[in-house]
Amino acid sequence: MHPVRRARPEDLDQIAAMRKLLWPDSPFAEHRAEAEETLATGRNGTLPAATFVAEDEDCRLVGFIEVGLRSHADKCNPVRPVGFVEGWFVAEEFREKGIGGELMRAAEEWCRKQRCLEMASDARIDNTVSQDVHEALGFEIVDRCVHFRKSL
């Protein structure tokens, strides 16, 4: 079992490195600044947020989950805020060991304490591994979408 706990300021560099692996298009400094802001304020924008981390036996971080409140999410009750998984990552060599589930349970408990009755999340349409893991942990697919943009 890998301990899961609330993230602390001394975790920032390791969290930023994992965020960079999850979202490679953004620079490390941006990931660190965003993580630092969430840890310092307990917010993502104007709504409450939290980050949880999993450690190995050497106290190295091997995963994280960022969860926050949103005013709404697809197919969730629109009259209540919903817990939303903003980011969820487990280092490749530690996958399939239950760490992702432990992180999700910590996020779920945090959401319950925020009086949420539902949680939501998203995954890229081509990320079938993430979709499978979400479903294995009780999430249901509520929509599939392709987004467009056009420069004017």
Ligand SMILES: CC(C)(COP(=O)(O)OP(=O)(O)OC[C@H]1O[C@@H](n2cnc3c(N)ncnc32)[C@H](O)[C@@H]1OP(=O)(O)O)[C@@H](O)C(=O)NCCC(=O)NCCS
Second form
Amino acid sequence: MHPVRRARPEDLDQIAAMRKLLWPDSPFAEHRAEAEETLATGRNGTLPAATFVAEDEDCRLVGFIEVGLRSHADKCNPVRPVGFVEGWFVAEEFREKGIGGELMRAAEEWCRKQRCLEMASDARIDNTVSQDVHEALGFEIVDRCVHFRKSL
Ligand SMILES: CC(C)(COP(=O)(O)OP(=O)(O)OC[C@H]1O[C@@H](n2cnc3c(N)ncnc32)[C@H](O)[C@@H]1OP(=O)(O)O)[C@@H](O)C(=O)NCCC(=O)NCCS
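Same protein, different condition: the form predicted alone was shown, now please give the form predicted together with the named molecule.
The complete assembly is shown below, putting the previous chain first.
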């Protein structure tokens, strides 16, 4: 019903628009450039990464997931790289219809092909919907963190 496929260069404007809704603090152009880099290189930094998108019946994009390898993640076995969910979004009017789950399954399949044995992800402490959806899709909560910084 909502096909999920690998992202293509012609999707970049729509991906950047969805990224902007997910991470409003960065400008559209920065989102577009980051998404373009991942598509062009198949990497996020130095490690493999991939973007999957979901379309509606008019081929408009209604969601995306960005997944990449990380050398380690909290409570995951460090002997193998872990597949990490870097970004995951479904347009508001399309939520709770199974699209987020389809995107996650595409990401999981990609991670299996990278020979990962585990996947990891994170969510803001106040994003209880994301936490519930992660748990519904088989993730377990392994930690809750507060991050700090200080200028030197
Ligand atoms: C997280 C998000 C991508 C999920 O997408 P979605 O299309 O609504 O997810 P699905 O409909 O596929 O639901 C997947 C599972 O989560 C459950 N779920 C969905 N929305 C839920 C909610 N609001 N509360 C509790 N469970 C929920 C579904 O029942 C389903 O469980 P099931 O497989 O046992 O039936 C979407 O809510 C979103 O874009 N949120 C805003 C951005 C965001 O927070 N992204 C994650 C950042 S960490």
